[in-house]
Every structure is written in C-alpha cells, then in structure tokens.
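Just one chain follows, in the form predicted alone, and it is written as structure tokens.
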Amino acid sequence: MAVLVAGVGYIGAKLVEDLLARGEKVVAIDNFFSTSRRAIERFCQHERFTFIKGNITDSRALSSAFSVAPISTVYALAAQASAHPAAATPRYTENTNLIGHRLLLDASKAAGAKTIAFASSFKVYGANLPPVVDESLPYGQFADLSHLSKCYAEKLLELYATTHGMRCLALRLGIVYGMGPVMKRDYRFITAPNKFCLQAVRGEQIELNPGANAPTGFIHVSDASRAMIDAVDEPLFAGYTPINAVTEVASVREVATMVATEAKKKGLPDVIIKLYGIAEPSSSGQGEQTKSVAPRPRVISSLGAPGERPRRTLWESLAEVLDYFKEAGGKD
C-alpha cells in the first residue's frame, strides 16, 4: 500500500519528507505551478517515492498516480492557495480548487482509497473571530476566491463522506511558516511570516493593511505536516471531520514586529513597517499610530494538544528563516 500526496509545495514537500521518514511508500502529483521541480529533486532519488507530473484536473494524470500502487490515504494539498491578486486568474483558481478536488475525490473513490486528508484553512472562519473557536463555528466572510474555495472543498468532502462512506478529514491549518524542504521567494506564493523575513533581508518596507490587526492562527510547517499525519492515524476520526490545526494565535502586525525585532538583533537594517492607509512609516515597528489589536481567541481542536509532536514557536522559527534568507543573500 502507498499514500498519495497531491501537491508537493511548501507544506506538501514537508509532508513527503515526514512520510518517507516513517517508512511509507509515497506517490506524489504536482504540476509545478508555484514550485520548482528542482526543489523536490532529492525525493525523486528515493526508492519509495514515485512522482507524476500533472494537474489534479487531468483525469489521465490522476489515473497514472493511482495506478502506481494501491492507495490507502490521499493527502490533498494541490490547490491555488494564494490570495495575491496576481497569483492566478479566477478561472485557474476555480478549475483547480473546485473541479480539481471533485475529480481527485472521484479518482480516490474509484481506486478504493478510504481516507482523504485535505489541507483546508483556519481562514474559513473569516477575520472576525469570537472568543472561542472550535470546529462547530460557522463559516465566515471572505475577500478572495482561494479561501472561499476551501468551504466548497470541505462541503464536497462532507458530501462524499455521507454518500460514499469515505473518511474525509479537513485540516483547518493556520498560516504556515518556518523552514521546510521547499522555501519560496515569489511574493505571490510565500506565506506572510516568511515573506516578512525575506523583505527584512532585502531591506524592503513591510506594508500591512488594516486587517493585519485581527488575530489569526499560525502553525509551523513541521507541525502542519505532523497534524495531517496524526489526524489520519487517529481511529476516532470517521466520516467527515473538520479539525483545527493551530499552535499559536497572533495578529499579522505582531508577526511583522517580531520579524523587525529579530532582524535588528541580527544586524540587518531597521525594518520599516507601515499599516497601509492608517499609520505613518516607523522603524522596527516603533512609533506607529496606536490602534488596538482585537482580543486573542482560544482555539479548540478535536485533534487535542500537540502531545509528542514537535512544537515550534514563531519567535524561534522567524529567526531561522531570517538566517536562511540572509545566507542566501535574499536572492531568488
């Protein structure tokens, strides 16, 4: 038996690394839309790794992936995940995130794969979070197609769990950050914490919109991978199960300030943070016009406490990412 990883990008590559480390046979599919093939070449040398180049909207590519070996579990990470307006056309986002997930589920059902672990987003709850966030909280409001599509994919999982008896797990991941096998530099596809680190190394101003004051969930890429594996391993999860996967709650503005503070410790030029349309530029996050940050919600997860999973914090991880980009000179 093997597992299928659909999407070998920032999170998917770490997942592949962890699955191989625990002895799994891994089949992967990716179309290299936002990840270079060079980033995963080392996996292709592994005897228990098979790679299929293709899109999840291509039934022939899916057929090739499922024909490599019997698939027990599908990790669904193939998506146009960026909210950046220049990341992709609306048609591409809809084709990949809507049609692609339906085709992936159909192929999984036809191949007899019983478990689907989908990389959803904590953003399905919207920006205005209540004091306590558990998986029963209704969907919120959205400002981009990428995060809106997560709701469709989750309801699709619920449909297939109900009508076809499949085990469909939706991991609602916080904003993912930290060092992984794939480190992106294209601002269209890089997550905010890592982007701020790269901007600091490049001496660029960090610009934030007013929504940066709202608290949201974060999770290190290693913990995100571990959460997906742990969810699959948990026998109590049956049918359709949404699962919060967040290890810290902070505002994006606070993360930018953390980056500025760490960058200064490392001798980098002062980082200018500007809250777009509200605050004047400031050095290292100091002197910004005062605007209160909303209270931090408490996040409850059906997965429970991290337990024995390695837990990484923003503070230590941002320092590592700064070092990585600094060593590379901030270049692409």
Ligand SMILES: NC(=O)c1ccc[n+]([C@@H]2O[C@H](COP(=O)([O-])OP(=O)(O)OC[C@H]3O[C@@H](n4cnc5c(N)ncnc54)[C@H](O)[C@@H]3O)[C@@H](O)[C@H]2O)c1
Contents of the next structure:
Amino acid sequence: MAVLVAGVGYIGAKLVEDLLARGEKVVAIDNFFSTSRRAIERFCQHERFTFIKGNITDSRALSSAFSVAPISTVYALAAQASAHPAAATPRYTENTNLIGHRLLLDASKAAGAKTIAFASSFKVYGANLPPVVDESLPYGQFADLSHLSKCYAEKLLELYATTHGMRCLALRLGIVYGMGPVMKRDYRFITAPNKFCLQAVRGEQIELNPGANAPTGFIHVSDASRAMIDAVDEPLFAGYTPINAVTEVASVREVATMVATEAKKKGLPDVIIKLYGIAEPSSSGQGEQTKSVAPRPRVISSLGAPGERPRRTLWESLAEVLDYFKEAGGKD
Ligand SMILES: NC(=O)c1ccc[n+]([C@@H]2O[C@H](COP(=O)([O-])OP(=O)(O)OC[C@H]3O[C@@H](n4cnc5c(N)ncnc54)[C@H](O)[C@@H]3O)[C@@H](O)[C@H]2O)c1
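So that was the form predicted alone. Now I'd like the form predicted in complex with the named molecule, please.
Once more the chain from above appears, this time first in line as the rest of the complex follows.
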C-alpha cells in the first residue's frame, strides 16, 4: 500500500520527507502552481517516491496518480492557499479548492482509499476568538476566498464520511512557519512569519494592518506534518473529525516584533514595523488599540494536550529562518 500526497508545497514537501523517512511508499501530485519543479526534484531520486505532474481538477491526472499503487491514505494539501489578492483569480481558487477537492474525494472513494487527511485552517473560526477554542466552535467570519473554501471542503469531507463511510480528518492548522524542504520567497505564497524574516534580511519594512493585533494560532511546519501523520495513525478518529493543530497562540504583530528582535541580535539593520490603522502605545504604554487587544485564547485539540510531545517554538524557529535567508542571500 502507498499514500498519496496531493500538493507538494511548503507543508506537503515536509510531509513527503517525513513519510519517506518512516518507510512509506509515497505517490505525489502537484501542478507547480505555486511551487517550482526544482523544489520537488530532491525527492525524485527516492525509490519509494513517484511524482505525477497534474491538476487535481483533472480526473485523468488523478486516475494516473491512483493507478501507481493501491492507496490507503490521501493527504490533501493541493490548494490555492494564499489570501494575497494577486495570488490567483477567484475562478482558479474556486476550481482548485472547491471542484478539485470534490474530484480528489471522488477519486479516493473510487480507488478504495480509507482515510483522507485534509489541510484545513484554524482561520475557519474567524478573527475574533473566544477565550477557549475547541473543535465545536462554529465557523467565524471570512476575509478571503481561500480560507472561505475550507468550510466547503470540511463540509464535503463530512458528506463523504456520512454518505460513503470514509474516514475524513480535517486538520485545522494554525499559521505554519519555520524551516522546511521547500522555502518560498514569492510574497504571494510565503507564510507571514517566514516573510517577515526574509524582509528583515532584505532590509525592508514590515507592514501590518489592524488585524495583526488579534491573537491567532501558529504551528511549526515539522509539527504540522507530524500532526497530520499522528491524526491518521490515531484509531479513535473515525468518520468526519475536525482537529485543531496549533502549538502557540500569538498575534501577527508579536511575531513581527520577535523577528525584529532576533534580527537585531544577528546584527541585521533595524527592522521598521509600520502599523497601518493601529495606534501606537502612549507614554503610559496604553495606546487605544493596545487596550483593546483580545486576551489570548486557549486552544484545545482532540489530538492531545500541549506538552505531550516536544514542539518547536516561534522564537527558536524564527532565528533559524533568519539564518537561512541570511546565508542563502535575500535575493531570489
Ligand atoms: N501555510 C500555512 O500557514 C497554512 C495554514 C493553514 C492551512 N494551510 C493549508 O495547507 C495546505 C498547503 O499549504 P502550503 O502552505 O503548503 O501551500 P503551498 O502553496 O506551498 O502548497 C500548495 C501546493 O498545491 C499545489 N497546487 C495548487 N493548485 C493545484 C492544483 N489545481 N492541482 C494540483 N496542485 C495544485 C501548488 O503548486 C503547491 O505546491 C493548503 O491547503 C493550505 O490552505 C496552510
């Protein structure tokens, strides 16, 4: 039996690396929409890795992927994942994230794959989080099509679990960060914490909008990959199961400040953080917006309590990403 990884991008490449390391036979599919062929070449020499260049909206490409070997588990990470307005047309986002996911589920069902692990997002809860966030919290408000499409895909998983008896797991990943086998540099497709590191190395200012003050969930790319594999391995997860996958809660503004602090320690030029629509703290330290910063919510996950396994932290990992971009050079 083999596993199928749809989408060998920033997170998918780490997952492929980890699955190969645990001895799995891996089939992968990607259309190189936001990841270059070069990034995937490292795996192509591996004897247990087969790559199909193809679009998940193309049933024939999916059939080719499923005909390589019997597939037990599908890791669904192929998506137009970006909220950046210049990342893709709305039609591309809808085709991939709505139709593509349905076709992937149909192909999985036809091939007899038992488990689907879908890379959903912690953003399904919206921007204003209550004091406790567990998986029973209803969907919140959305600001872009990519994140909105996660609701459709999750409900699709629920439909296929109830109608076809498939095991459908939706990993609600926080903002993913840190060093992985595929490191993006295109600002349309790079994750915010890594982008701040690249900007610091390039001597650019970091621009933040008012939403940057809201606490949200983060997870290191290694922990995200591990959470997906652990969820698949967990026999208690049956039918449709949404699972929070967040290891730290912070605001994007705090992450930008961490990057600025680490950059200074590494002798990089001072990082200027430009805050659009966010009042700076007054001399008393209580600026208008600072006062209204929401308290840090507690995230509960059916995958286990924090502290049960070693996890990477933002502080240590951002320092590594800064070192990487510094050594590799800030230019593309
Ligand atoms: N990076 C994050 O912070 C984060 C957080 C939560 C959830 N997620 C989700 O995890 C998944 C992977 O995210 P990522 O950060 O690795 O993004 P990514 O853009 O690096 O990876 C997505 C991959 O899908 C491929 N792809 C796009 N359209 C395709 C299509 N039609 N057919 C085949 N392949 C296609 C891209 O080329 C890319 O390699 C996405 O669903 C994303 O929404 C990411």
